[in-house]
Amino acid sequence: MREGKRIVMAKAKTQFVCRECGAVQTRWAGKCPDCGTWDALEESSFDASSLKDPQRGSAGTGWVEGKAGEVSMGAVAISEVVRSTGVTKRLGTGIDELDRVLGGEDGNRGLVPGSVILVGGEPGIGKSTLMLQAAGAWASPVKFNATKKDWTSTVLYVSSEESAEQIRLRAERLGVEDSDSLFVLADTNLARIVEQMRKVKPDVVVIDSIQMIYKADMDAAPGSVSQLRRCASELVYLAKSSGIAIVLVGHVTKEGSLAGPRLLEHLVDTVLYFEGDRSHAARLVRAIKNRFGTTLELGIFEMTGKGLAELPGGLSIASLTNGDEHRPGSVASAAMHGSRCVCVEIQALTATGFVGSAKRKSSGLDANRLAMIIAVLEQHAGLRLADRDVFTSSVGGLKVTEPASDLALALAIAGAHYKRSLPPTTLAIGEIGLGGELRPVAQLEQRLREAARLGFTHAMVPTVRRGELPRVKGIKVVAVKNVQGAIERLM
């Protein structure tokens, strides 16, 4: 502003942002006052110009002509809000496992226009591979059962870490290099990215990754808290005002936070985690936040030389039964993840330990649940485990936290302790109570049908007090009342 002939420039202020919860403080402290995390406040600069409307040109991004118009022109009564007629057409990828996680009904699954999705995972897990495959699928004709016509989306793939030539080489390996509706941009400046969006007018924008995107009018380095907050906020506003679906790829830090501070998880509509072990071929995609669908669904892929291949049959992996081999300490179970059933193998190992310092280790299982089941086995089944180290694991990298896997875990521990095993085509389903009783589980018939489809012939389940046990062709159901009865059948 002007004071006579002197021009006074707006001065940037210093603030401190918590990288764990995103809270803003005026001064540094060793402990965040909001979330209580120690040494989490990071210094960042604050410019008053950031309070201006980012889409009106003040922030340097300009205005993008949208397909949805302005987001809001003022407050109105909820009874006066005009509801769109018909069902919102989602942008399906044709990759069923990914569309399942994004949400929607059968025949209309995928991205919601104008939504913002954050995809995170460890380095090298396959995030860029999945996003380039999805971009190629979005840019190809996808058959929608609901509309009975082909739909081709225009996609802009923005890479802040690779050149256009490198993306072309990966696209050739994945078989998505021949699409005329897939545009590639290798840039890190947000203003230039928005300018290209204005020219291309895409339906979907993929930004890989958000950590390298920056705004030139900010002094902070790319990847800092202030840059991430500013860039992500403007992209979210842009998606809502233009109707463009934006997918952000974020890295997981050493502390396990997605894209640095967790404030990005609060800004976006959907947060997808890409999980898996690089030493295993299986990859899992799960939603931990989804404003347009459930967070219970699970997408299962397998990493191959030509990209990620879908596993619609789940992680049942023919090695679950492993032929006719009997393995003590190995029991299969059926876990529900959203609307799908996944058969998983649970393994246990007991070794000589010391009373008072016995180890209890688990991989892919709930450690608290493991301690409870060990206590039940000692109290109600007569197992002496106080001087035994117990190690448990779920095979294939799938995390199993459902109580329906309690019986399989208990039988695996007892089998490892007694050197006994169930037949390889037998699985166990049931929740264990503190009194040693077995409790019925939900969707038992669906679990048994999936087990029968995968070749299992016997299932050990809890006794049903009212009604009859479900009858499924090809699988014999054995009802068990308590843990002691289940171990007697094991012996």
Ligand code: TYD
The other form holds:
Amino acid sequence: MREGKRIVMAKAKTQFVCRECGAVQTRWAGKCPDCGTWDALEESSFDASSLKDPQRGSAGTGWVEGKAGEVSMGAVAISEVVRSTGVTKRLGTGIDELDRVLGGEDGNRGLVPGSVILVGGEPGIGKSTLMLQAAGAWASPVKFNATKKDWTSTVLYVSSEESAEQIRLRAERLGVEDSDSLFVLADTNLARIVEQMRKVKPDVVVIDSIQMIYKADMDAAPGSVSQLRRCASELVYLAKSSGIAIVLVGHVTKEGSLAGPRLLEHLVDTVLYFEGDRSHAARLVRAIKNRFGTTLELGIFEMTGKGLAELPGGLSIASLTNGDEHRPGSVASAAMHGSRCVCVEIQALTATGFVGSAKRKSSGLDANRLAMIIAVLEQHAGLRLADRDVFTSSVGGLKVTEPASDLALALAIAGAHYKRSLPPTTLAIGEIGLGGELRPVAQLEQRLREAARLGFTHAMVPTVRRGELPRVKGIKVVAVKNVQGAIERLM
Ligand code: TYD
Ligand code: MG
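The structure above corresponds to the form predicted on its own; please give the structure of the form predicted in complex with the named molecule next.
Okay, now the whole complex, with that chain kicking things off.
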């Protein structure tokens, strides 16, 4: 019955949009035919008038009266398209790890005026914290490179989840409460938000989060696919027509009870995702789409009592400067994250266990890889681990799944077992094969450069048959052939 009714409605003005992938279906189904997610299709009625002219809705908000018709000037030869001269001044935050991910050239990184970015991540990961820090930074004076004049952007921070007072409290923690150009608004109604935008005339608007924003003239409930899409597309149009940069914050929920930000990815210019583990301090910000920059950059932060602090040196810097003591069971490696190399510390601990039920636990590392490496150590390096519990982790909660960290993991386990350690300024890079042999890894030179920059002096790497090992200033490369060879050096 339910099925039948829906089909009839679909023939009228209804469509079904998948909450996960955004695919549009004409009829309801239990499972999305495109992405295969169960129970993700949501009924959504579409506005026939907006179909004829999708920009009408935004024009209706009154932001660009009379301008709607001017937006399209018809087809033009590409050579005749007028391009504004000079460089677009980007809105930098001075938070280098964020600006770099946003893109741009040296001295001109950050948000492009009139662009829309989407910041996604699990609840509690730090989206609001970072965006409020960024809002505070945008709203404080910065030197305009070209003219040497001070430049302050007006920022409107719209919170649909917290009250103005709560934002103020957070701002005090973050040290950004002292600003006359940072405006806060606690509202969820799109029309009222646009009204306030007209009053405040901001350069940047942060909407935290887009999922709670609704348009009153739509039947759909706030948080539904239709509301989300409609509100987001109106904001995108508004950004393009007014030159205001808009940041949309969206939660990614595992349960999918709210429409996912993935629906919005195609609408916006840049998509940033927050990664990390809530129980660890490290937070990674990565661009997965960027019309104004590369998607290869990675920003590394640490959650502190005063918000997110930058970790420009990657994660191992803290443990590196921890002193030069030798720590058995702790070996550094260099892992690639996109184009960026991050040095990580891999730790292992072995403890007395029972044969047949010895524990093998890993946090931030691949459990299958761990099992394989334990087997290789037993078979090819003579370690007896059958009655030892083995615990391993990557320090700081940064996930390391790259095979290039195998050698460091093997050395950490062997080090913990024999109570031996490498000098703290030595790192190990290499993939381990089932025969105990070390395999070369990609981008070795880049890894060594990053390691040298952080102050490592020696690197254990796999031998290469043909060609030379990369030479990087400041770091001595020690080539080893197999796991036994590496463990001999450890002893
Ligand atoms: P939040 O930015 O609210 O996460 P999101 O907007 O992604 O849901 O904050 C996440 C967590 O960070 C929260 O549990 C509290 C913590 N936190 C700090 O540790 N230090 C701080 O200065 C702030 C503001 C938050
Ligand atoms: Mg939040």
